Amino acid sequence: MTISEILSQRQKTGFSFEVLPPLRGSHIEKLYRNIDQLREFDPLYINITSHRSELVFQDAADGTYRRVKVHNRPGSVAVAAAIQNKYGIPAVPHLICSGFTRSETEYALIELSFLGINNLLILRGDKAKHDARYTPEPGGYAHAIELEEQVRRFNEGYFMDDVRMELAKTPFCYGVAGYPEKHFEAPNPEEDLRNLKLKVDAGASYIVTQMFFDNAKYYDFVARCRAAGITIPIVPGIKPIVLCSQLTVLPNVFHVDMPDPLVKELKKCKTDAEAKEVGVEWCAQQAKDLIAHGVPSIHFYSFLATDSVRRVAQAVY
């Protein structure tokens, strides 16, 4: 089934989770058992994140340092057809603009096709690390929408050189992010807003927003979108602080804001252990009141934090 189809049948609220192919030498088991511990509270689906390469410097042979493109986190497609094919989870590869050319994202389409999965979610995705601002690749894309046109094209049967394909295959159906307190880059709420009808007229099924910890965000961000004709699901995304320094953190690299008492509360504690205590009772507080408000799925953002979601999860389900 497809995520839009998911969603549109569920009489009650959903519980979904993003997780992060394992670092290139790791093992996929200690992704299985983050896995392992998520199960029994029935997920819709797994996202699996993508990840672009990135320059660092090696030493040389003969003492001088080189620039070579390391992949950290390789793998998406392939860790997806693991947790689809060991779980009979839906998986939900990301499908990224950020280093990556149009053949690559034409190769993955193609390996998903075969593989039987075909749900995405299509992203920009982040700058590279070395980079002032975002940049993409030659050949590649500044924008998702660009990206959400190739798989458009894909789905109705060509490939980027408008040549007919004959692939036996379900087309893909793909969600998209948005961003109740504004992607960082746009100038004001309602230029962002603009965009994210854009890539929904565009042919996204459904959107997962950017974490937040505030709901008042998201349920504001909802009835803008309803009143701009956006009609599909909005999945809110939430996730439980776990260390003191996500005090930071979070705003630094993913823009959001916290509510003052959420402030009050991790500037009291001492050590990582309250402050994850303090996350997971104010995650669980916000999914209260969004399963109250009716919202057709939840997703949590479990890196570094599985043991928080699963509370979370044990408290709300």
The other form holds:
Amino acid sequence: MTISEILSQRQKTGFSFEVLPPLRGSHIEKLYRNIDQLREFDPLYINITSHRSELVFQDAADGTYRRVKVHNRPGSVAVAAAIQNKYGIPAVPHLICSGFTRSETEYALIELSFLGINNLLILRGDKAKHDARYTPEPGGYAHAIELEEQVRRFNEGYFMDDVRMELAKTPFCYGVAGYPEKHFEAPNPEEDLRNLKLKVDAGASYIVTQMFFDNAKYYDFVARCRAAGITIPIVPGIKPIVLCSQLTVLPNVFHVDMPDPLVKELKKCKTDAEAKEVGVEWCAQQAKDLIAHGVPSIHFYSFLATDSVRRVAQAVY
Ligand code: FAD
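Can you return the structure of this protein in the form predicted in complex with ligand FAD rather than the form predicted alone?
Next comes the full complex, this chain leading.
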């Protein structure tokens, strides 16, 4: 089933979460253990993030450094297939522009078709750590909408070079990202919304939001989307805080604000264990309120927070 069908057929607010592929050299069993902890809440689907390679400096034997490209979290396609086959839960791999060429994307689409995966989240992806700003690969894309175009052509049965494909094809259904507090590069919320509308008009079936800690920002975003003619489901993404350091790290990395009452509670915490309790309580309140507002589903950012997400889900589902 496509995520679009799943969201439209659900009877109540659904539950989904994202996982990261294991770090290079780590085993997939730990990832399975995390999923096992959340399985009882009947996830509608599980997202698998995607990560670009990074340039790092390594010591050479002669005392110099050499610059090498390292892919720290490879394997999103394989992890998605492993999850979908093991659990029978639809897997939604993220497809990103960052660090990938069009041909590499085409190979990924072919592999996903063979693996029976027909749901995607299409994103531009984060910039490389060594770059000051996002830079496309030679032969890559500047924006998610260009990647949507490649997937649209693939869905219509054409490879990049316009050769007609003989594959038995199941069209990909995909979502895109939306930012209740504006994407950090957009000059203003209106322009960000116009760009989001372009992505929706290009064929996205649903939107997943960046994390937010103040539900009012999500409700306002949904109202602005609806006023702009965006009618597809807008799935809220939320994250339980688990570390004291996230008080400053999350706003810095994700360009989101934290409401003052949350900030005050977190500042009182002397240990991560205390911060985790505050995070569970706050996230559960957010989830309860979102469910009361009848949101289609809640998407949980569960990185480092599987246990907290389990506790929130226990409290609200
Ligand atoms: P875009 O839609 O390309 O937007 C980026 C900026 O360009 C915005 O400011 C937008 O207003 C502007 N813009 C958009 N279209 C146009 C256009 N046609 N012309 C001019 N300007 C335009 N990152 C990863 O690396 N891996 C992941 O797995 C991952 N998963 C994510 C999941 C979710 C739910 C979210 C919300 C984010 C995720 N990210 C991930 C982070 C994401 O890649 C970054 O936020 C990235 O900076 C923007 O991605 P995007 O798809 O929104 O880009």
